[in-house]
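Take a look at this one chain, the form predicted on its own, written out in structure tokens.
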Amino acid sequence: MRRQHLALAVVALAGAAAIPWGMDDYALGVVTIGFYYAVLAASWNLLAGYTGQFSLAQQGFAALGAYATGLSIRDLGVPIWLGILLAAAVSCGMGLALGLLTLRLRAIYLAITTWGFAETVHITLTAGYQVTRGELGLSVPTLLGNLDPLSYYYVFLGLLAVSLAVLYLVCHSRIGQFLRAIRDDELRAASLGIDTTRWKLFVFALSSLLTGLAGACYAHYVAVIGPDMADFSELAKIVVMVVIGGMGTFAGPVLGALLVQLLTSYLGQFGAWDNVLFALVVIVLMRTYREGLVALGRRLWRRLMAWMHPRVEVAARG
């Protein structure tokens, strides 16, 4: 199974770094900024689809990752790369932190908590303007010293590639089955003598560090950041995304987060209806496959197969 799925990210890859070639600089930057959510989508399902930790404080870690490098680089005058992983180290630490915090919340009430994190991250960036500039934006260097469209494509595509890599190896591994566990039934997950307290909290802070990662390469791509990236709105694009996608699925984010960027996108043609045509297509998509695209895909898959191989079909139901 591992074979068959290292084959499938290998053709992905290839296909995904062939594809640039017959897009222009728009459509470069949509999916670009694409792969930044597939990111935060992907860490935001190791929290909820895997662990059962409904946080609300996704957007802001990224937000903190893409002040703390344009800060550190303003103020401190560090290298970018070094920028970076600060950026990184910081997000990494406020996810252990309020992990640490929210131990014995569960549901609503660590929604609740984590959501007033983030408000707090989103009202400290717009009030202190004299550091962070507040909603004037933060101007930070870009990473590659130009604009081109298609080396940022190609640099998204390397980050969402390596944090999918991570995420990989931490699902399918002996820790996967214990975050598993820990969502299905995380008393009876304590009893088998699973330490519940030590891989919630190494899954806040493995999920912060991507996110931060991830905010941190963006800062570096858009030039000029503001407090805007905390917004809870940011968080409701993300839970679509892997909702959509199909949450606790391990591809479901990535094709989510491509699918919302991309409709997004093409419905801001239609002006102040675009959210409105949005949540239509969200409403008819839920309606009618509430599972996600990842679980359609599967049902979709064998149905032609039995199709196509009838008497198989039958005989394994024999």
The other form holds:
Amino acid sequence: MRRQHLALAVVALAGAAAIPWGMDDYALGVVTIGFYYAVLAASWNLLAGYTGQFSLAQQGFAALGAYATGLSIRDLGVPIWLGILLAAAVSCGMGLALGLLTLRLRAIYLAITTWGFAETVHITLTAGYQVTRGELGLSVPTLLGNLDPLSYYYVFLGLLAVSLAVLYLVCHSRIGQFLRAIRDDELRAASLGIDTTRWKLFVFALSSLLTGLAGACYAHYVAVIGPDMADFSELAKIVVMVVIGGMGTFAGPVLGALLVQLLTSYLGQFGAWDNVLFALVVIVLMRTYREGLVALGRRLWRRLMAWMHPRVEVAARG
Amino acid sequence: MSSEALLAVEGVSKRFGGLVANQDVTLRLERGEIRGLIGPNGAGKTTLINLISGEESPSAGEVRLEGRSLLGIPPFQRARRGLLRTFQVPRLFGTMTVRENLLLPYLALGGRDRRAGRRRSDELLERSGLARLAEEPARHLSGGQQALLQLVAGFMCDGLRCYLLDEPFAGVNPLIKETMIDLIRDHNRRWSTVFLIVSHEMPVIRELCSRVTVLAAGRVLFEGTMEEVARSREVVDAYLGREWTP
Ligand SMILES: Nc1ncnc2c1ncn2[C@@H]1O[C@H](COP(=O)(O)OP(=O)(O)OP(=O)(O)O)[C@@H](O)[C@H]1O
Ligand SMILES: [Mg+2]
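Having seen the form predicted on its own, the form predicted together with its partner chain:
What follows is the entire complex, opening with the chain shown before.
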């Protein structure tokens, strides 16, 4: 199983590294942003999909990361790499704080509180315009000092690969089992010796850290950031990506993020209607097929295998 | 020190607002003992289990395990000291397979050697008759199978000292019930594990337990052997007369 995963990862990475040779600058940009959202979606999936903590604050942490590096560079004059590190630390710390705050809250209360947190970030960034420049947007130096799309493609591919590697190690170790246990039945998990508080805080911290890191990198890519990074529609996008790809599956959020990003970029002519369309898809999927594309893929794979090796199927049935 | 009971419940009370669910309950279980806990519905049996396992904290009194107070110790740390419980309505990890449900307590309680965990889960799956369901998600099991799996999961724990079972046999068919009884007795013989078993099933309690404690309206009404309980006018009047004839 593990070896299969490794092989799959190598193929995917090699494929992603080779793809840009046939792409124009617009397409490169689309996929680069797709990688950014894939990190956000995968981090949110760690919280909501694996651990059952339905937080609605992910977009807030992306914005925190972006502004943390932007402001520390402008006001403290730190170098870019330090700004990014600070962003990761700030998001991680705030994630931990939010985790502590919501520790005893369940489902709907957790959702409301985390949503309130993200809204607070949004409003603060807008209203504190003396510092953040509000809707005018904050200028941030670019990471590589240029705007070459190919370079940023690889930067974000690297960021995604590192994030996924970390998440893979967590989800496929005993910690991953503890998180699933907490999602399925927190009371039972605690009664069997799992320190549920510790692991929930860990998940909040890690998911915020990765998201803040991605937000910071995004800031150094787009060069001008605004409070709309913390807008609720950003979270809606993340949720749509995760649900379409497959909530609680490892590959789902990445597939969902890339697919949704491609669709919204190339079907842009539908304007606001694509949001309605995606909302409908989410509703249908949540009611019928909660494991999304990944489960669909698995099912098709099994069909294909059965079709190619009919004997095995017969044997399995017998 | 050696005179201290393995599990000591000392004058424990629990109030929910105006309602007194447990009042001045004292209970001492010696190493290797299987104790029955009986009493009518609403007597406070589950509340007492919750107080011992730490899901609730007592309004007065304290619980000690091997002489150490458990005051303020959260459930997960009590579990790590070898104090486990089951729930009246079986609680499992529904999306995890039967095997994963067994491996989880092993990992959570510090089991490091995956192969050893695997071996033990294989053995328990075999002995509990759940082997052919090993890769099924737990939520697909029947009620009786869930109750069985919930019980068996505790046996994955190396340092299990005291196992609190809240109505483990309720709604369980005779075959599974026999399996449960065997597993409990076997674990008790091999490791001197203490059991506190809440049940309405007098024949099973009689078969398993050397002593029983009768709880009524939150108080300990009686404590003794099953024969003594059956002879006690008080108990028979309060509770047993209706459902049980010795
Ligand atoms: N969390 C709670 N809040 C308020 N009252 C409670 C709570 N838990 C239990 N009670 C009350 O305490 C009393 C004892 O309940 P408990 O569940 O301990 O009884 P029991 O002996 O386990 O009953 P049963 O045989 O039905 O399982 C009941 O009157 C119950 O309503
Ligand atoms: Mg009860």
